[in-house]
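Only one chain comes next, encoded as structure tokens, the form predicted alone.
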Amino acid sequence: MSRTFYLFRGCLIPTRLPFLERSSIFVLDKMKVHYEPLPGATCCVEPIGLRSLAVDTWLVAAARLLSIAEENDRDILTLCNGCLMSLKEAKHALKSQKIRDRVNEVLAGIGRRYTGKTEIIHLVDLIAKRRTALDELVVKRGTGMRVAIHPGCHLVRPTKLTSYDQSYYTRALSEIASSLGAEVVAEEDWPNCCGGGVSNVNEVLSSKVLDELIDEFATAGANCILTPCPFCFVQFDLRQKRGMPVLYFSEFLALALGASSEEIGLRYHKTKVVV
């Protein structure tokens, strides 16, 4: 496969969090990662509410998408958990020859098909493997950061997807944090959920669930939360009560690249970040 990577930011990043993305860029422009936006990317689709009411349909759209990276030779990156997820978990069930006739019976009426060639990789992924470049680029180091790990349950789930071991995420973070100065004080070797999967249904669960996880984090001495889940991100920002600050992967990347707090849009955050 190319080295160029096709960008697939999902949904929630440019239809919510845009500043997401621009952090996001300012790391691939900085580390020099080539890059171009799938064409015609849509959703992937939601891996959770969407995904359980139409499999077929989340097949066909899975296909679709990874059918176009194959087109042109081309791996996808994301950064979004729920996206990997969701691309990840379609892959292996288009493994069956059975489900993948299926789905290229569909694809076929808009000259596509499916055959299995791309591969789905994280932010966390590209940059884990690229650490030496990363430390070579650091022009900030975040001193007087403690930091609690927040992987994201759909970095992790469902293991048998997952190329790594399940804390393979969770030491990845903490050897990026720590080596650009932060100090990790929570980490979680098995992601608790932050609540946010059941918030459309049951707020009071959900700000249960949520309210426990920050109040572990603050125990710890943590004074900021690392996440590179946007979905979490939102959890996090809006709707914890304790006022502790959040940072999306690559803004907490940025930052340590010499990115300034205006250039990166920390001001869109809900929950104020002092850097």
Contents of the next structure:
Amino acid sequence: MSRTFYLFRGCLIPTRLPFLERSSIFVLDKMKVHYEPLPGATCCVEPIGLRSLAVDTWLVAAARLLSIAEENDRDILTLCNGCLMSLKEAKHALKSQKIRDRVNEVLAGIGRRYTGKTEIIHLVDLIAKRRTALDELVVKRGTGMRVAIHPGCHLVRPTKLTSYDQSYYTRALSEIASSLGAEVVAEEDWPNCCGGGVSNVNEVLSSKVLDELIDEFATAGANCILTPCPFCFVQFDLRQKRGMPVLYFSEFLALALGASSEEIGLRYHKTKVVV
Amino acid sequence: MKKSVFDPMLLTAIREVWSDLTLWECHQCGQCSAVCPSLSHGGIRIREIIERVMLGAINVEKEDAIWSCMMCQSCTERCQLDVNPSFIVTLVRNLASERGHIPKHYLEEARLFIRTGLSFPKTGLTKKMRSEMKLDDIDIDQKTMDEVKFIVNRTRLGRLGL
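Show the same protein again, this time as the form predicted together with the partner chain rather than the form predicted alone.
Now the complete complex, all chains and molecules, led by this one.
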């Protein structure tokens, strides 16, 4: 079972957070996951701002990405909660024959066609399915980290579309973190919003949401935040006032798999991480 | 709550953007508001927005609250009747955008997407970090850009005149 995935990097990670791409690649290579970059990749379309301006543009652009993967019989592996939601919601909407016909009418103009064969999977869910393989590769356990788990909204909601049975009390990330020796001190029963969705539109509102969240983590005794979403990562790393370090999911894994902080670029974090 | 009808054609306009709506199932139970992080910090009042959409009591050219939704999908997850409140907000935002009410940041993001196919800019720092991390240059080829342009021109984004 070694299907090759199309790795869809999105926009935010390759442009602003390339070090997250580096640690993700480190983990995928170590775990012998076969992948290639998705050819002809563009923005997913970003589901908070851009989709709010034009839903049909979102739908056709997302269908185009999925159709490229279909053409080569590949599934899509994403590193970003936003891309996951955008593509999954598009796939869901495209189940309607009426919508699919309209989208395909536009896609025909660029010689493409959407059929709905491709699956979309987030790195967290890929790793969760390969826990045994991960355990065998771990070289560094028990790092003294007391982590606060922050799944991010779009990994788990809406459950109609994600791989989670329920959107509250989800444990996938906590279980992975614990098995790698971190002490999980804070979990969100109803996964919280980081405030990132309005950070560029309503800064006051955004910081209120963010500050409240960080206060909860601090009260629980966390010394580090673990998140699989690059948008949440930016909120925590750049906009947070308390100075609590954050690790993106693949960084956390890469460290446990023996990567040095140098090779995965932890120096690029604004809120410094000491490991 | 402001109940005066402002735009009697609002629902019709929304259905033109997206015809598959279940809005009328809404019982105004308020579970959406109960889990809304924006509302609890003084942002959007989501239950009220749904009601006002049905009543046509929104001036989309001026309603700032619609841009205070974080799209966390809590309301959509919680709604027992599958009204999908966060998507209704997306649709109202589509109408607002069509009538020129777009936050500056999203306007820039849209222009960037049209020009480069990405929603975030490739800067000098991007190039530096990518080369230090031994990663490729994420160049988008001309064929892909032609396809993006084609899609934009054939959909709403192209009609916004950005």
